[in-house]
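Read the single chain below, which is given as structure tokens and is the form predicted alone.
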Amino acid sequence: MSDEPRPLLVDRTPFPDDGIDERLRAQLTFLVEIDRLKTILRQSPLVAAERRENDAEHSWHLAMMVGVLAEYADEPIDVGHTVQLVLLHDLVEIYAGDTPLYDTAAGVDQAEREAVAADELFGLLPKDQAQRLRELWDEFEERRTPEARFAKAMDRLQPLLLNWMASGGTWRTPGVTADDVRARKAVIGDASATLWKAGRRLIDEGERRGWSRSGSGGDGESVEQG
């Protein structure tokens, strides 16, 4: 890894030398910055359009999902807190990269890479800000409340509801199963079993349609990775 600093994209325009305070500066420049999630590309297909979806799409996507689904959590949860969550917990991919679900390899250093990469992107704001930030994003990526288990039931939920859509997706990946599906899935069910049974319900029917190689069906275990 190069020691030179990263090129910023408030570099190719810097704000003027006056009238603009270190402590706003340093937000503005964290807020242009971040204008970089609207280019990382996930596998999910959209439902409107033929393209793959962004992460800034999909960030705004469960952000929409925790406030239409929240009754649905098995414990009460801090919708504001939540919404929080989920607008930020793919940020760190700016400079780590997306990290397909389905892709082992590509999984063994993403919470190494996803690390660097979140004190490198917080650490462009002011301390105080870097230090939230940072926090809130160890909270979703630990699961230790139950804001951090809906968000992250809202990041396997969303994903599945377009591979549904585009009858598989990448449920199709090869080497997939539907077991694995359901085991990578299974995690939803940490936060609500009504929306877990739903999900489960849409895998098996593609299951049965064919839109994923068959599976014995098996309840799975969550994983972390993607």
Given for the second form:
There are 2 protein chains.
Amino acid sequence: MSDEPRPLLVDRTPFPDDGIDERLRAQLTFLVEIDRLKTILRQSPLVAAERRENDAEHSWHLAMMVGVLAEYADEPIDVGHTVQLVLLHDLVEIYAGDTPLYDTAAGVDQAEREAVAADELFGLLPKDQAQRLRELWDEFEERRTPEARFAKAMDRLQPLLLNWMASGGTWRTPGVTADDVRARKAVIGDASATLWKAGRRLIDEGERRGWSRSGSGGDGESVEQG
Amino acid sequence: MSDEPRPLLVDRTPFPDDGIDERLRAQLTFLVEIDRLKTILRQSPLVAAERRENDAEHSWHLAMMVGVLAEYADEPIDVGHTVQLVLLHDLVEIYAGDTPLYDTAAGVDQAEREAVAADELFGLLPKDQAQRLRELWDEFEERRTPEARFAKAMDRLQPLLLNWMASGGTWRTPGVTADDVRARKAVIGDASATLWKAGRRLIDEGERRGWSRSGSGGDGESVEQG
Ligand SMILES: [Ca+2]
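Show the same protein again, this time as the form predicted together with another copy of the chain rather than the form predicted alone.
The next block holds the full complex; its first chain is the one shown before.
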């Protein structure tokens, strides 16, 4: 790690010195910087094109799912608040990188790296907003509220749908079994019995069709997000 | 136009016949279909990569902007509601295509094509949700509420920021002048005097640097979104 300040996107074309006050300048600096989320690739394949999804597309898709599927939450949720959580849940990956779901080695210091990344990225904002976004991100990570549990369920259900549409997608990753997939997806059931029943139906049917390997022999080390 | 039903993405890998009830099946069908938004390219260049932005990335970025910039709305707005508007405002382009801002020929039947597209796309959902999303989209289009005006302002301010970061971006399109850009962006001022002042500052400075052509000689026919 170097002590050099990280170059910001806005440094490439700095705003004029006058005519934009300090608070708004900080907010626009942050809003330009998060353009990077569009370049963070996930493992999941798109349905509509032959390429992997990026985190900005994924976050948008989760927000739409919250709006459409909120009625299945087992505990009452505030939809607008849940949408806020999914919109920002992956932002820290801009500086911390994406940690694939089954990559245990990379997961060791993930929490620490992501906390540092959150301080740095949210710290571009005025203090009050930096603190608010940090609280929202902590809420998502800790899953102590019904909104955070539902947001997490969407984060697991969305790539499950993409993998289903790809006749297996990352379920076919060597070393991953159907039991691994079921275990990773079970948090959907912490938010919605109905959605977890539907998700499990797709995983079971995928296993029956040979899209994932049967049994529990997975080593849990392989790269999978779906 | 043919009377053939349009093939849906979900038809490529239909859900199992059992285990997912009709209402949820309709919702998941819609949520798979809107994956197409990730393939609709805009004119605006990303800041963080050398490619054009797509509508899903754009919609996510607008939602983040609403969360960060809501304090500048001249009329009080409901942030959650405004976020809903920006998340879905471009969905009709999935079936209607994107109409560039200055392409007057294509604009003629745009409203009609988009209304048909809205009926078809939202019609995949259960009736109550189809109606709710249609109402939200109409609200955005008609700009009669403070939330719709602020959503529209974000829709104009975001590509302005991207163009600034690209040292002009689509402002450099032949036939477009700085006056054209100012005229197209003026709706930002219907929602926020502060944000329009900042936006105009960037347009003015871009003109001074020669990123856009001075004067009002634009023919208004060229392709520009920024
Ligand atoms: Ca993630």
